[in-house]
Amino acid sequence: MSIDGFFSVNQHNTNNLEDFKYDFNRVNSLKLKNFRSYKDLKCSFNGGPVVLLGPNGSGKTNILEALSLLSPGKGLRGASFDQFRNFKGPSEWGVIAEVASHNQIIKISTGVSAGRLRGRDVKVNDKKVSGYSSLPSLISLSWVTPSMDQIFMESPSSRRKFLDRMCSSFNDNHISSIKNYEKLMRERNRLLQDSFSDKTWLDTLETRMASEGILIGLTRIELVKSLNDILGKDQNPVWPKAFLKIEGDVEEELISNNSDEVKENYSKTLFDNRRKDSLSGRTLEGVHRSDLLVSERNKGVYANQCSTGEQKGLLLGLILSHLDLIAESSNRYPILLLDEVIAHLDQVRRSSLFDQIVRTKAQVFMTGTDVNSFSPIKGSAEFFSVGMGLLKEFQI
């Protein structure tokens, strides 16, 4: 069965977004088939904030996960694609969304059809596309989940992925550059394990790796600089102020040197490291090893030395600043997914978050268990109860 065979798509209006300054990304409708706890779900949204309420295990996060698959990658949980299927149903699963973007309605579908062995299909208006190259230009999403509370304490790879996800909203080609770089690196590693069997091709791979690596590094540098500028000007006293720095040989060299010179040095480093990389079985230096260092601007201490509450504030403040940056740099406002975030905020920060959501008119999907926590936005948000594989809208 085709993932598009699950649904027909109805046309929605764009909620009169032409009157606003930005091209707001919106999800007008979402349809799930055999996805996680949902056998067959159809729901629509009016373009404003959305609150999903229900007890733990009711399927709230599954909705956010489905939405996160409208961007490249494995979604907000980082799960393998075979884990998305409803265990009571067949092996195929599907997600279809009507998205308002660039002042038009776009149908984005993704899923795994019967017999597919690897990856997931992505289609835009029923035409098969590469998710990595097509989705970032159509829709921008950002998210905060409970698992991200430890991001400042985890490995550099977690922070690097977080940085690159922010970069993908800043530069539509960033994820494609990363995928190209990783593919070239895997091929280089294979040749090194094969006793340098084709040195001419090895030279070519390293040159292309350096080219992609420079593009990746430049985008990271530009994003970090722009975020630091916004954070430095932010006068909101509620959120701890982050200061960002990239720790990586390539990025640090790019800050003070010509990119062509850095590219040449990059290629030389890969050449010089062939024996060492061959013995280790992997490429030991490059942009795939960089780290995002975050410190609290006023205290001058790294985030991993801050309290749990301060780390949560740093993360959320950084995400909110990133949304503003994308809006100003691209004239589009991303969609924000907040999984069980509100319950862990004090009253002051909760009020500040709600104020920003209402002020910016962004579409924010939030999950929670206590309806009273969201009462300040009862006139601005849609409320849905979640349970038994269903979403039911209600008024508070």
Contents of the next structure:
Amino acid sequence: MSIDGFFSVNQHNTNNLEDFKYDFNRVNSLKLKNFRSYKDLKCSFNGGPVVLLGPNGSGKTNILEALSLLSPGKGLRGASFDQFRNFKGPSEWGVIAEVASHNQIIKISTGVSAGRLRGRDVKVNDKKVSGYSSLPSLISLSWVTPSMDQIFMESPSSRRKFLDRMCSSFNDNHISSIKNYEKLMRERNRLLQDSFSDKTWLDTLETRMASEGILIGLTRIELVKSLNDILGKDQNPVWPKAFLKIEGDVEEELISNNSDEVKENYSKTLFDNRRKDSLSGRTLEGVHRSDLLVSERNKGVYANQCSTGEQKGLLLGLILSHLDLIAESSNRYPILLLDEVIAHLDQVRRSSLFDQIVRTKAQVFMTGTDVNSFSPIKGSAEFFSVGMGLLKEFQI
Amino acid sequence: MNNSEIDNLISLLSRLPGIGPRSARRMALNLLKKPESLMKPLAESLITTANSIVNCKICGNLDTSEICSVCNDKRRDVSIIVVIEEIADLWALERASVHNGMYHVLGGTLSAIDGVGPEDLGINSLVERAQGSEVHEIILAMNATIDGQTTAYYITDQLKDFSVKVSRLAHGVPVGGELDYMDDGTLQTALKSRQPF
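Moving from the form predicted alone, what structure would you give for the form predicted in complex with its partner chain?
Starting with the chain above, the whole complex follows.
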């Protein structure tokens, strides 16, 4: 690591020597090529909180979405890859970011070249990497979007994805395990459609599914336990306190039993369910069916029975605790993307959130329409006006 | 030659791995510019090779005779068979001169989604070979991908009733690799498969 590199990584808020023990994930610069409303955008950030201001439809969320593509998956909107392109331009698109990670500067680029039908390419320091499961080890991102307000009311799959995204910052191999598990499950489902003629092949797939499933379950349990510990210790009265529990046979069994025993039971369940799974055309039991149950700690009621404001508070409190957990467990501060979150918070919660952002020194990207909502952090944040495919920095 | 023939040539060239339509056009133009020195010799070589090359009946390697030069080589150790996915893997091992035994080319990996089952790969012939009294060890050298490893587990299961030793290639830190640059999965596997020094 060069000395120059070291100082450029920690250029923001480095007056405290304690900060040097943390690896602050930061996006130093961002280039967008033919991405959504941006034909060709270049911008740089100083590492502190970033506020993106502009009217509805000006392209604020597109910036957050581009940043979210630096982590595995389809980004914060869950869009398909052909939707990312600028519809007035060619079919290629690209997101190129210079990222501070592990006290080094890394260039991460992702995009789709012309004619590619599925998936996106990911390059690290201009070298193509296979899949994007290596990204969580380089950059950790978390986000809250308006559509997540409904997360406690939606189907288990959205909460499971949310849980697994939190797990991916906690354990770099989690995404690989999920991808492996899903591939093995697809293979098994296909074999079952063919009247499961080859029993040895099915045995092999089920044993391997159980191994990967156990790894997934163990990471989820560890994350939930650690988050519950942090949420239990949190004395801040502003945010409603969440209590998390995983509803899933495998995870529940793993809490009280030896993982080898659970693995054996898991394989046996898959074996016993072959007929049922074949008829339904899918695997009916396993870690891919688990749910994250969230309840309000003091009232003891499930989040879906809480008021809309409380649900929002539970979610944000959870995200902030996750930020602290990652910092505590891996000395890393992930990047946080908050889309239209500030406008919906009352004065007390807004102040508490800004205090926490300034205290943690995590790089946070926030969007909003009203500059006054962000006045409490005017001394700490960079402000950009968004519109006409451009970002313009301004002072308030 | 009319345009449709050129188009056909480009279309055929672009079906080769790693060759896109643009590269195919450049290759076709290059061939057309050198009909005597390149295009015709290449066409003749392609026809001769297509007519003479066959898969080895024993290991699945490509050769001009039904029993390939590797299987025919009396100096090689017949007690060890390295199982690989593709012929390219056999060539890689031969280039490295690290194995003096025999090979078995599967011709792919198990994939229910792609419709590749055990009967489409050389698994049955491997099981037959493993029953031979001269075979003592089978080394599974499949890629460390999910399909490669599923195939390796499947073969291990198929061979469990025979007295032959089944081993696999080591997974972990590559020669000359620096720990600082390894991903967590590689480090974890390397630590688990550590050996006495």
